[in-house]
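Here you get one chain, nothing else, as structure tokens; it is the form predicted alone.
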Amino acid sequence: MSKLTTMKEAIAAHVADGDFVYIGGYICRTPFSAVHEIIRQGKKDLTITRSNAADDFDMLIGAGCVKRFIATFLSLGVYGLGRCYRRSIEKSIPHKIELEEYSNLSLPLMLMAGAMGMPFIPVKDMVGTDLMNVKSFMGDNKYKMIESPFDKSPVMLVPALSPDVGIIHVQQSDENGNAQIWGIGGDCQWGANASKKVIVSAERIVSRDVIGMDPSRTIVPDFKVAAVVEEPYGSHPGYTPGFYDVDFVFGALYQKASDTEQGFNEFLDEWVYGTKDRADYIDHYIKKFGWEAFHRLQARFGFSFPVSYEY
């Protein structure tokens, strides 16, 4: 059965307030369509979490949507710390999150044992590390040390992760939610499968024939996936290899106008309150800066060379 609906449907559906958040994106193909539609709906108290955060979750912050946050980092990339994220932590505007840190490693790695069904992991890369000494809403049950049985060494756990949604974008999906990536990975795979359930947001909606015809890249199965919506260029200004380069130049755009908290106000209005959906949003965006700048982020093709999977 076809679980195609559009963005708005599907996030008033399965994202309700107070609910634990995976949102995908690591680097590139960022759900920003979903996130634009949460801050729309004016979703409140969601915990949120991926590794290697930036402009998404920096906006879903200084939107008020955000309650608790767990954590690697949240970076502008080139642009420096999250304004909005910042502001939340320092200042309290719009309010003070709650704030649980890991590495860079070990937050994919709870997620993973999140997918595989396991109550916790080991990881080796925080032992020793300041983030041991800091704890905020997981309290004690931020890690624990057990001693090997095998050798008596010291070993770190940290508890699986199992979102009550995962929200992600991907190149393509077929109607009852097979998804497809190809390109950085990153934890996307393990956060879509912690997910109690999905919603898959594709550049394109493509056969269950087509998918069957290359299954590895096939990161999460229909049966987790609870609404599919096609919504081409659903994560500009970030990027889908394939599809579209990343919009540094309104990655500036944001920097600058999330600098101030009016500044940041005045951006949600005209990006996200001032546009009704996705193609909306695209629509304003050539308006505003042409065709041509809309023409020059499509991605050229250049197509990997071809596998058989006959045997």
Contents of the next structure:
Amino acid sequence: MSKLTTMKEAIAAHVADGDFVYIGGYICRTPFSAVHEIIRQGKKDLTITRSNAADDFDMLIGAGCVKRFIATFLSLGVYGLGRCYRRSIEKSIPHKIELEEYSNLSLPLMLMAGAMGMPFIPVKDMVGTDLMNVKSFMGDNKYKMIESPFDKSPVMLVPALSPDVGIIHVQQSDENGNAQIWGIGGDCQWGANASKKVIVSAERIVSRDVIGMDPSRTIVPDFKVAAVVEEPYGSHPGYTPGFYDVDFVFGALYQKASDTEQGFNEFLDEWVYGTKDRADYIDHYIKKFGWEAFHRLQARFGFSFPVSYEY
Amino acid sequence: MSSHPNDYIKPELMACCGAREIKDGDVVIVGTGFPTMSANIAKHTHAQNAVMMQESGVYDARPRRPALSVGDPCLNPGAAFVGGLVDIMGMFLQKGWVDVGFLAGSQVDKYGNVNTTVIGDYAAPKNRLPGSGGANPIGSLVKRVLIIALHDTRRLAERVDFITTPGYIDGPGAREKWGLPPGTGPAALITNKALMRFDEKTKEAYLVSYHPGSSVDEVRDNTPWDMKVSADVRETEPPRAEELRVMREILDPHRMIKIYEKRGYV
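Let's compare: the form predicted alone is above, so bring in the form predicted in complex with the partner chain.
Following is the full complex, with the preceding chain placed first.
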């Protein structure tokens, strides 16, 4: 049975207020269309997570959708610190989110443990630092120090994470949700598979036969997937390898807008509340910046060497 | 062209300081900017068999433009390996394969501890910074950590406000006590005024060389701990002609490195 739906329906049906949500991407394949829809629908009290968060998490925080953030990092990259993130933590605007802080080793491994059905996982980082001294909503369950039962050395254990829903953007998927990626993975595969269900946003929907021509690229099998959305340019202003580049001009626009609370709200009015879906958003982009600017984002094309799985 | 042309800028000198720390055959984990520049200079000069990876999942990238982030799309085509964080940070870094890593700190202390979390009190910070990201695992697990920092009494500290990433923590024996792998830790602190190393016994940063235009006294005045000075302290060797040629002709023809001057690296 096809799970193809719209982003509006996917978010309405599968993201509830108070949910724990994994949102994939690493500038690479950010599910921005889904993030905008979460904001449009005014979702509240979410716990969000991913390693190396960026503008999409900043926006969710600024829009007031987030209660808790299991974090490693948040910045706008070349555009500096996340403005909404800072306003939330430093000035409680729109409210102060609660933070539980890990690292880009420990958090991916916590997601991996979740994906594997393991209760916890030992990690070799974080020890000896103030990351051990700050505990928030996870309390004493943020981590445990034990003596290794094997060699008596000190070992840090961190808990597995199992988000209620994982949202990822991929290059292609079939209509049942066999989702394929290529290029930088971040913690996407583990975050999606740690989640109780997955929303797949894809640049293109292909047939099950096309998936079968290169099955090694599949990172999530269809039985875990609750909804599939065909969403071209779904990562903009992030990128999807083979489809389009990072939009650095738009990055600067967001930085400037989010410098102030008013500017940020105007940004949301124009780009999120003022557009009804991703197609409308892209339409607005082309009207505002012109076809040439949009066209320049498109990736050049180069086929990889064909592979054969035949026997 | 003389062997040490004098038209270089400070970020170029600092990039060379980083490059000279890299040995042939090293496995280096890089971010963007300085680290990538340093590793690439090394690769084009004395360390042709050094290899690089980015935490996002990339090994041995062949970018056609300078990467602006560790997730930059230009890192994908041509790389020898593209996976994810669990591969690079788990399978390569945590397993102990990485020789050199770079850290940049908003605040760095005498033990090489780095703060990228908050300035001020954690619960009510003056400035909320990005957080650890890959910094903590890199500082915990690579064999030789190279720290890049601005040299003034605000960025350098006796003790950082928040230890995001461990250097020698609170002194000799601390890394061992916490079970961090033997033979890891900060190797050098590269600032816009000096190159420092960490004393084998006390684990405190001491002055090895001051950059041309600076002096032992100026470095001491801008260092907020009782800084020791190497017995054979000298001036930092300026960029060699070959290092500058590699930077300007091959790695960075548009000289994007100049943005570091605007960030205070002068």
